[in-house]
Each structure stands twice: as C-alpha cells, then as structure tokens.
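Consider the single chain below, provided in structure tokens and representing the form predicted on its own.
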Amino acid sequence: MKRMKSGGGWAAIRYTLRMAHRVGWWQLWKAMRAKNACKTCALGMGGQAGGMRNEAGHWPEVCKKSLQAMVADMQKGLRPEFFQRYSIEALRTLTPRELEWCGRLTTPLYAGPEDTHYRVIGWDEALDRIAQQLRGQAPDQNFFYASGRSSNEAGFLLQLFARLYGTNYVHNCSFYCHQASGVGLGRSLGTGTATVTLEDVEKTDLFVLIGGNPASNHPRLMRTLMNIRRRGGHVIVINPVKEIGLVNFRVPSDVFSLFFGSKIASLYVQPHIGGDIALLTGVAKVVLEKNAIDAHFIGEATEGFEAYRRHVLDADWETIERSSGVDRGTIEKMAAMYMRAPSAVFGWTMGITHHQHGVANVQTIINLALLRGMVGRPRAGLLPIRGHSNVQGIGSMGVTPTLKQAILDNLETYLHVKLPARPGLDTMACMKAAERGEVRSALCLGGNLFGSNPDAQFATRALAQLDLIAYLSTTLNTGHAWGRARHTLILPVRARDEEPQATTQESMFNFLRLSEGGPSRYEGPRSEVEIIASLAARVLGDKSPVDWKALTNHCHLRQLIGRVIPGYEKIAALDRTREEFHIAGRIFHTPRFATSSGKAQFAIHPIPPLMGSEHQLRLMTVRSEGQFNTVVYEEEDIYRGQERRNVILMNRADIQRLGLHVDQHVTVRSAVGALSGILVREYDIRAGNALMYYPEANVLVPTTTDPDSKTPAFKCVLVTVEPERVSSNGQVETVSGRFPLQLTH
C-alpha cells in the first residue's frame, strides 16, 4: 500500500463521498447538521450552535471520525436471524471492524452458562436478570463501569445508583487512558483538566505535542497546529515515530491547505518509548543553566523549586542522551525555541500517560512550564488531549472510585443519606477481584471493557469468573464475544443523536456542550437514563431517597447536577436558557492554583533507566487511522501505508540487527503472551522500538500498571521477534495460540 506523503486532504473527502454513498447524502448531511456533539474526540464539535462547528463557533469542523462513528450508528439493525445464524464461537472468529459493522443491536440479548447462542429476550426479563443478582449480593460484590461516549446525565446517574445501593466499586475507561494525566495535574496544580481554552491553543506562539498523533485521532486539532504555524507560531513534536500527518498535513476545509498541504512540526523529535522524563530534564537543564526562567513568577506562584533545579542540574548528559535516545544537539535546538517563545502550551496524549511512569511524565511536563511561567496566564498552559468525547464529563460526574469531598457532602446534604465510606476499586483492581472470584456482576455503560484490557487472556479469564455482565451498547465488539461471564447480556441503547431528551457532554476544554438528542432510528432501544433509572428502582425499590422515575426527566437530572457538582451550577438552567459555559474553577488564567497554599507544586522524578536489553524491542500499541479507541472501522492505515493490521513496524536497522526481512512472518512474544503471523514492516522509528495495532496487540501487554494512577503500560511493552519456520509444503508454522483474536492474513 503507497503510503501517503501528508494527512488529510482528498483522500478525507473521498473517504467522506463513499460514507455518503454508503446511508445516503441527505441522511448523513442532516445527521452531521445536528444540534450533538460530536460522538468520538472531546474536542467539542458540535452541540447547540449546530453540527459540524467547534466551540469557538469555526464552520466546518468534520473529520473522518465524526464522520466514521455517525455511519456506524446508521448501519441497518440487526435482526434475530442473525444470532440464530451466528454462535459465540463464530463472533470469535470475526476481527473488531466485522463485529462493528454487523449493524445496530435493537434487541435485548442473553446467553446462559450453556447457551452456545446469543437468543433474543425482552426488557423486562433483562432487566429483573440484572435487578435479581444485585439484590442478591453484598454491594462491593458488584462494580460499575462507564465509557467516555455516554452523557453527563446517564454517568451522574450511574454513581448515585451505585453508591445509594452502597458500593464504591465505580470507575471509568480513563483508568485505561488518562488517568495519569489528572493524577500528576492535581498533585501540581490542584486541577485534573486543562488549564487552557481553545482560544488559547489558536493564539500560543509554541505548541509542543508530546506522544501523540492527532492527525489520526483527533484530526479538527490539526486546524488549530496550521493556524499556529501560519501565524509564525511554531509547533515542537514528540514522538518515537514519523507520523506523516504530523509533518504535513491538507486541512479538507481549507482550500490553500487541501491544495498545497501544510507544515506542522518545526522541530520534529524522536526520543525512546520511555525516553520522555530523560528528554524533558535535559531541555530543563538547559532553561536553568541559561538562566532562562521567569524568577518572578517562581518566586510568587510556586514552591519546591530550589530542590527541583539542584535535582535538574544534577542530572548528567550521558544518562540524559543515552536513556532519552536523543543527541545533546537536538535537546538544545529544542530548548532554544522554548526560550525564545513570548508563550506556549504542552499538549499530551497517551504516549506520555501509558506508561509504569506516567504520572511522573505528566509532571515532568508541568515542571518544564512552570520554569518559565507558562501556566497560570492566557495563550499559555497545559492541555491533556483526551479521545473519548465525554470522558473527561463523566470523571466530572464523579464516575469514580473516589468522590471528591465536596461531591460527597454536597449528596449526603442534599438527599439526606449516608454514603458508603469504604474505599473504592479501580478498573484494573476490579478487573483482578473478578479474576479471584471477589466480585460476582459488572455493569457496563457503553464502551468494551474486554477490548480496553491489557493481556487479553487474563481479561478473558477474569470476566468468566463473573456470574453475570450487561453491557449497553449500539453495536457489537470483542467484549460480547470474550468478555462473557456465566450470564451475559447486552442491552441496545440509543445513540447521543437518537435521545428523546437533550444530553450534555464536557469537551478536554472544560466547556460543556448541549446535544439535542433526535428521533430514534430503530424501535428497541432505550435511552441510558431510562435503563439506569427501571434499574434502580427494580433494586433500591421504595427505600430508595431518589425517586428515579422523576430523574428520568433529564431537566430534573440537570438541575440535581447543579446542587451536587461544583463548577456545574449553571447547568440547573440549562434547559430555561440553552448556555453552554465553561466549568467554573478549571481554566488558569492567573497565577493562583487550586492546590492548598494556591501555589504549583515542582515535582522531582529521577530518569528511569530505559528498558530492555539487546535482544528485545520497546513496543508501543497504537490506533491506526481507521479506528477510535478499540473501534476498528477500517482494516488499513492509510497515512503508516498499511492495507492490514498484523504487522509489526520496525526500524530498518533493527530489521537488518534480527536478521529479518520486510513481510517476513513472524512471532511476537512478551512476558504474558505471544502473537503469530505478523509481518514485519520497515518504518520511521526510533532504532530499538516498534508499534502494532490496538487492541489486536493487548495479547502481549502486561498488567502492570503505574503505581500512582492505576493506567497499564501499554506504550512500553518489551518484546522479541522470532522467526517464523516454512514447512516443507510451504506452510508457515505459527505458534499456538493466536488468542484471543483472529487476526487476518
């Protein structure tokens, strides 16, 4: 496959032009038109001032993603026919884009211990099935888990369930993305979000972008990087790999940028998975050294400095270079633009979260702004650059192991109740309670739980240890096939456009956006509000302090938000006065920070010695640019010029080291798993890393995770590469086992 020279371009209009084809020009126009935010990236799309515009109210604002989720969610639904035709055991066989695009589920769905089929049910069966297992165990023998898709009001209304039917076992998906992020943010600033808003990023002098490529999974922030550069801004990337579309990228809504391509990155920088700590103090050592810092806002605003520059200084130029993978040369060019810009702001994705350091990571980034004070002021600031749209909003809604002590007190005030004190679990620490029997039933609002795991196999394991599983979901995936518990089932929910009711939605910019919700397209299925709500009446019956048929009223729900969530108040009248806002306390745009003595904490992180030895190679998971999270909507990945998804992408000199060969079969092995059949593919890597494709590759990802935010280190997993034997009939003897999912040849 011809690997393309920028991201973008006509290729997105093409790819736009065929999804037409595919549901109809009139039907995809008028649902892209709507008044919802966008159903993929927390960028904001979308919402009251109508589809396809940011929140600074820029028409249009439409990328393949949107795009992508909105046709899948028009697909035709799927029939009873279907899962008498198809067993459990061929939903194994079909690879993460077949199961999407099977259709929409419009039915209830079971599957007993001995059922080789799913059958279809109605709701009330399904929902006395789940209602009868939790009011037949303790509390903390069930958890409740949310993806970032679903809205403010059914994740809101999730954890009140939860915690009035007495569990703190509450958690959501960013345990698995960002969850470092809003642990090191909080421990430095006070915040767990951006400090900054949109309006900012369009008018810093410096973006820097560290371990991300949102050319693929963000593609409207590529707007903003061309604005950036076209203003004689500068853009700092830092990533492992050449992503094209980082380069080079054709913005389809602008016409000089769709004909002539423009340039995103003017300092392009390569360092080792795990190099980032080692790469961020030796551009520190060089601020400090210059004395380029801003002594006045240090001296005012922060505290912990005088150990953190000894700590930096310390710090010698072999352990930075050799452990960073990146030239004394480089790191110096690099703190140089930083020295020379009025203003800039640190974006950063998962490459810097998933990690055993990945609150370390984010706080060595936080350290390098505060030297020069570029936090706490307007056009400058700290952006992590979230996937799910809202998943930053259900965090808000307080879908979390934890609540935050105001929450708390706000809801044992206002409903007159205690709330259970006993500590929470996270989504890995649930995930093994599964595994040793401790917990019987999960609840799942949206997103796949199975495919968000790391090492595949203990997923499979720990979900079959369950006595019962639901998930609410529009389509199927891996989940439905492996996650199985003993009881399994699967609820059809309606999609954000599909809702009779307005919802909300947080965008990474704090702002909080208003979908209008639309008419359903299939008979079947329910709102999530609905669900949760029948759900807990059937389980808290007239004990409940909530009346839950009245919270069915998304304007009542909004108004209990109000009361409960600080920062959240102006969402009580949202229905009278249709505001979007920005959440009151988040944006820093002074020098006074949420911690205890107002001030940013420096934090002191050694560097990590980098990983593996001779014989093994850092391997990072990735999406490919026909994907959203574990959505696979397409199996290549046109801007790496991949046509297939079982590859594994390779410095040249490392292919040459192994004494491999370009499309050579081979067996990728780590400490908890193997995966056959992979072709090795030459790429612009850093030499001694590698990448394959999420979720296929979670086969090899350990369950480690980093001590401080609970995320899995799927960025930097040690692997070997073998090999793979031709028979004498010219078979490829692959090993056993391409569990758990069957990957394509």
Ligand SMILES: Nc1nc2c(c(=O)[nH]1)N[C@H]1C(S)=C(S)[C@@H](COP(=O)(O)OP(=O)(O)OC[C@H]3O[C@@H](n4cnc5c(=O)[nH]c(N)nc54)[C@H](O)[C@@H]3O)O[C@H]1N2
Contents of the next structure:
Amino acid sequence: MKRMKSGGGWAAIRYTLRMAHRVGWWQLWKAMRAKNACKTCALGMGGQAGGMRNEAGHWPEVCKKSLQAMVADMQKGLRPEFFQRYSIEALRTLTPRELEWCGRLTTPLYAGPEDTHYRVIGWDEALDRIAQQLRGQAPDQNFFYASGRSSNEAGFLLQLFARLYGTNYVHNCSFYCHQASGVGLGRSLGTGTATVTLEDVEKTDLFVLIGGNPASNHPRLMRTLMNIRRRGGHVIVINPVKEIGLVNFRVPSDVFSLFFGSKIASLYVQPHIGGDIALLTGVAKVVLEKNAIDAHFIGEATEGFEAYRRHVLDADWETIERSSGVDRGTIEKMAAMYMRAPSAVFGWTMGITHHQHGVANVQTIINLALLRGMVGRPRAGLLPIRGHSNVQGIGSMGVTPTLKQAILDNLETYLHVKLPARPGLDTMACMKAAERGEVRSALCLGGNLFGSNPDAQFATRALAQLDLIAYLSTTLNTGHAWGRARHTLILPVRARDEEPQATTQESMFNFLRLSEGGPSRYEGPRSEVEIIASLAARVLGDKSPVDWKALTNHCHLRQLIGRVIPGYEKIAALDRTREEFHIAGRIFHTPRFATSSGKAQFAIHPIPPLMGSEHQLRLMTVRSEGQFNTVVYEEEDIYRGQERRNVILMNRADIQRLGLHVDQHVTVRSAVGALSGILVREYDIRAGNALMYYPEANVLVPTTTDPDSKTPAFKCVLVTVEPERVSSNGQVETVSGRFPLQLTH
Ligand SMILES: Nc1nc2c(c(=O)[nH]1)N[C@H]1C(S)=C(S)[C@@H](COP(=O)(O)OP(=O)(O)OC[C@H]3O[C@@H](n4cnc5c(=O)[nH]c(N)nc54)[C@H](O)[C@@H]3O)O[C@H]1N2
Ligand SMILES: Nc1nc2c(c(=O)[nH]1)N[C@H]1C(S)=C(S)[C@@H](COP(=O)(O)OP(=O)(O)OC[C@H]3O[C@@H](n4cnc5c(=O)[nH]c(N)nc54)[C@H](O)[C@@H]3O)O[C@H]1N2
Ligand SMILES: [Mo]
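Given the form predicted on its own, corresponding form predicted in complex with this ligand:
Now the full complex is given, and it begins with the chain already shown.
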C-alpha cells in the first residue's frame, strides 16, 4: 500500500463521497447538519450551531470518522433471523469490523448459560431479569460502567440510580483513558480538566503536542495547529513514532491547505516509549540553568519550587539522554523554542496517560508549564485532549467511584437521602473483583468493556464469572461475543441524534453542547434515560426518594443536574435559553488555582528507568484512523500505509538486529499472551520500540495499572518477536489474512 506524504486531504474527501453513496446523499447531509454534538471525539463540534461547526463558529469542519460513526448508525437494522442463523460461536469468529457492520441492534437479546444463540426477548422480560438480579444481591456485588458516548442526562441518572440502590461501584471508560490527567491536574492545580478555551489554543504562540496523534484521532484540531503555524507560531510534537499527519496535513476545508498541504510540526522529537519524564526534565533543566523562568509567577502563584528546582538540577545528562532516547542537542533546541515563546499551550493524549507512571507524566508536563508561568493566563495553559465525545460530561455527572463532596452534599440535602459511604471501586478493580467472584453482575451503559480491557484472556474469564451482564448498545461488538456472563442481555439504545428529547454533552474545552435529538431510525431501540429510569423504578419500587417516571422528562433531569453539579447551574435554564455555555470555574485565565491554598503545586517525580532488556521491545497499542476504539470501520490505516491490522511496526535497526525481514510472519509474545501470524513492517519509530493495533493487541497487555490513576500501561508492553515458519500448505497465511481474536475458550 502506498504511504501518504501528508495526512487529511483528498483521501478524507473521497471517503466522504463513498460514505454518502452508501446511505444516500440527502440522508447523510441532513444527519451531519442536524443540531447535534458530534458523536466521536470530544472537540465538541455541532450542537446548537449545527453539525460540522466548532466552538469558534468555523464551518465546515470535515472529519472522516464522524462520518463513519454517522453512517454506522444509519445502517440497516438487524433482523431477528440474524441471531437464529449466527450462533455466539460464529459471532466469535467475526472481526471487530465485521461485527460493527452487521447492522443496528433493534431488539433486546438474551443468552443464558445453556444457550448457543442469542434470542430475541421483550423489553419487560429483559428489564425484569436485570431488576431481579439486582434486588437479590447486596449493592456492592454489582458494578455500573459507562462509556463516554452517552448523554449527561443518562450518565447522571445512571449514577443516581446506582447510589440510591446503595453502591459506589460506579465508573467510566476514563479509567482506561484520561484518568491520569484528572488525577495529575487535581494534585497540581485542584482542577480536573483543561484550563484553556479553544480560543486560547487558536491564539497561542507555541503548542506542545505530547503523545497524541490528532491527525487521525482529533482531525479538527489540525486546523487549529495549522492556524498557529500560519500566524508564525510553532508546534512541537513529542512522539516516538513519526506520524505523517503531524508532519504535514491537508486540512480538507481549507483550499490552500488541501492543495499544497500545511506543515504542522516545527520540531519533531522522538523519545522512547515512556521517555517523556526524562525528556521534559531535560527541558526544565535547560530552562532553569538559563534562568528563563517566570520568577514573579512562581513566587506569587506556586508552592514547592525550591525542592523541584534542586531535583531537576540534580538530574544528570547521561540519565536524561539514556532514558529519553533523545540527545542533549535536541533537548536544548526544544527548550530554546519554549523559552522564546511568549505563550504556550501543552496538549497531551494517550501516549502520556497509558503508562504505569501516567500521573507522574502529567504532573511533569504541568511543572514545565508552571516554570514559565504558562498556566492561569489567556493564550496559555493545559489541554488534555479528550477521547469520547462526552467522556468529560460523564465524569462531571458523577459516574465515578467517588463523588465530589459538593455533589454528595447537594444530592443528600436536596433529595433528603443518605448515600452509601463505603468506598467505590475503579474499572480494573471491579474486573478483578469479578474474577474473584466478589461481584455478581454488571450494567454497561455503552462501550465495550471486554474489548477495551487489557489481557483479553483475563477479561473473558472475569466477565464469565458474573451471574449477569447487561449491555446497553447501538451495534454489535466483540464484548457481546467474548464478554459474556452466565446470563447476558443486550438492550438496544437510540443514538443521540435519534433521541426524542434534547440531550447535552461536554467538550474537552468545558463547553456544554445541546443536541436536539431527532426522529428514530428504527422501531425498537429505546432512549438510554428511559431504560435506566424503568430499571430503577423496578429495582427500588415505591420506597424510592425519586420519581423515576418524572425524571424521564429531560427538562426535569436538567433542573436536578443544575442544582446538584457545581458549575452546571446554567443547565437548569437551558430549555428556555438554549444557550450553550462554558462550565463555571473550569477555565483559568488568572494565576489563582483551585487548590486549598489557591496556589499551583510543583511535584517531584524521579526519572523512571527505561523498561525492557535488549531481547525485548517496548510495544505501544494504538488506533488507526479507520477505527473508533474497539469499533473498526476500515481494516487499512492509510496514514501509516498499512493495508491490514495484523502487523507489528518496527524500526529497521530492530528488524536487522533480531534477524527478521519485512513481511515475515512472527509471533509476538508478552508476559500474558501471544499473537501469531503477525507481519513485520518497517516504520519510523525510535529503535527499541514497536507499534501494534488496539483492540486486537489487548491479548498482549498485562493488567498492571498506574497505582495513582488505576490506568493500564497500554502504551508500554514488553514483548519478544519470534520468527514463524510458514508450512508448505500456507497455514500461517490463512490465519494472518484476518485478525480475529486469538483466544482459547
Ligand atoms: N479516529 C479515531 N479517533 C479517536 C479514537 C479512535 O479510536 N479513532 N478514539 C478516541 C479516544 S477514546 C481517545 S482517548 C483518543 C486517543 O487519541 P490518541 O492518544 O492520539 O490515540 P492513540 O492511538 O492511543 O495514540 C497515541 C499516540 O501516542 C504516541 N505514543 C505512544 N506511546 C508514547 C509515549 O510513551 N510517549 C509519547 N510522547 N507518545 C507516545 C503514539 O505514537 C500515538 O501517536 O482519540 C479519540 N478519537
Ligand atoms: N490496548 C489498548 N486498549 C485500550 C486503549 C488503547 O489505546 N490500547 N484505549 C483505551 C481507551 S482511551 C478507551 S476510551 C477505551 C474505550 O472503551 P469503551 O468506551 O468501553 O469502548 P468503545 O469501543 O468506544 O465502545 C463502542 C461501543 O459503544 C456502543 N455505542 C456507540 N454509541 C453509543 C451510544 O450512543 N449509546 C450507547 N449506549 N452505546 C453506544 C456500540 O455498541 C459500540 O460497539 O478503550 C481503552 N482500551
Ligand atoms: Mo479514550
């Protein structure tokens, strides 16, 4: 497959045309223009401004994956005969892509311990089964998981139900995603989200992009990066992989850029996987040695500087260079760019959070920003580049094991209730508790808990211990085939643009979006709020302090959210004003922070040793631009020039050192699993490191988490790569043509 010389551009436009052809031009145009927040990443497109428009009002913002997601939601409905024809065993042979394109779920489905097939059941039976299970258990024997696609309204109701039922075992996909950002920002600044607005980013002089690939995962951010460059500003990219779209990108909605391409990175730094603390400590060392700090800001607005200064100055260059994999000259160059910049925004993604030292990574970035006073003023600050379109809102709504004290107090006062005080558990802790048989059931509001988990073998085993699991889903995914409990239920839900009532979502810039909803596309699926409310009414009955029926009215629900969630007060008037807004107390344009002293905290984090021996590679598991998490829309990764997913991308030096050659079949082995039939591919990645695609590679990822954020180290798996012999009957070849899960069961 030909490798592209720039990201975006005509390929994105051609794709748009192909997708439009699939579901009908007019249908797709209408769907994309409707007043709903975009379903994919958390940049917060659409809402009241209409689809394809960003918070600054720019239109059109074209993005391939938002089309993919839309077209997938518009595909035909699955017919009941499908489940008579295809057994669960047969579903297990399908790839994530094949499962997604089977069609939309339209009826509740059930499979019991003896069942070989899912079968269609009625809504009452489905809800009764779940209610009966919950009523028969102690509350802490159940957990509630939410992905980040659902609305604020559904998220709020889910956690309220769980807590009134009596448990804090409530969590969301953030534990596998940006949790380290929330924890790190919380410790350093007393906040958990971005400190900047989109406008700040548009106007900054330097954007430092660490551990993210927005060319494929947040394409609309690329226009902003292009604009920074056009205005004479700079972009520094820190990434072990040379991601082509971060070198050069053709913004499809900009004529000049589309034809000639736009340079993105002013400086591209390629550290080792896990080498960011070493690298950024090196940059801080230069800044300190050159005394390019903002002493006034440090004195007035921070604490802990002296100890931090000593710690950084003590770090020796040999350790910095060895652990980061970056030479001193490049580090000095990066520091010089930072020291010259009048303002800077630091943005980061999964390359920073998916580590055993994820929180330390995040706090190291914050330290560097504090050194030059780049937090707490306009055009400068910190931006965790969020994943799911409403993952931040789901967190704000309290779909978390621990409620913010203010939310807890408000709920107790307003509803005259006492909520459970026993501590909650995070996602991985719940999975481990399931494996030990300590929790008995799970309710999943969207997502793919199986597919997103490390150690797929463990995930199947853990979920199989449960008595019951209920999935609220739009389409089939690997979780429905591999993440089964003794009793498994699948409840079909409406996507946000099919909701009969308006819903809201929160963007990564803390901007609240109002989605109008729209006509339902299928008979059958129900609104998420309606499902949760009917379940809650069944489980809690007349004793409940809440009128669940009344709360199926989203306006009532928003009134309650406005009273309970700090910063969300304006949501109560939203149905009247229709005014989208920035959530109060989140943006920091003055140097006063939300910590108890009002001051930002410098944190000390030693440089972690580089992991692995010379026989091993550090493996990152990442996305292609043709997928959205565990949902694979396209097998090929056009940006990295891969036509298939069962590949391992390695540096040429490693291929030679290990005696391999390009396109050779290998087995990749880690401490917890092995994948066979993988093809070796050469790529521009720092030697000693390798890349494979998530979710398939989750077979290899151990369940070890960062002790502070409980997030698995998806980006640093130690693996060996062993050559495979292809037998004369070409057996390996047939395995490698596809990339279904290689699990034993
Ligand atoms: N098309 C598409 N868009 C998406 C998604 C999707 O699946 N597909 N998912 C959404 C979600 S939920 C999320 S969280 C985001 C994810 O967005 P990203 O974080 O951009 O996604 P990843 O593919 O996980 O890639 C992370 C990047 O980090 C780099 N990296 C890996 N290890 C390290 C390291 O140790 N240090 C540094 N500096 N870099 C490293 C990788 O080379 C890669 O470029 O995207 C969202 N948007
Ligand atoms: N190895 C490895 N593992 C990872 C990662 C990695 O980089 N590497 N990334 C991690 C990250 S960042 C994340 S966020 C997680 C993702 O974890 P999840 O959020 O749990 O998974 P998704 O694949 O996004 O979930 C997709 C499913 O959501 C359902 N869905 C779609 N829209 C809706 C809706 O509107 N409502 C409802 N109820 N359901 C809907 C569909 O059925 C679809 O199959 O995975 C994590 N796992
Ligand atoms: Mo994510």
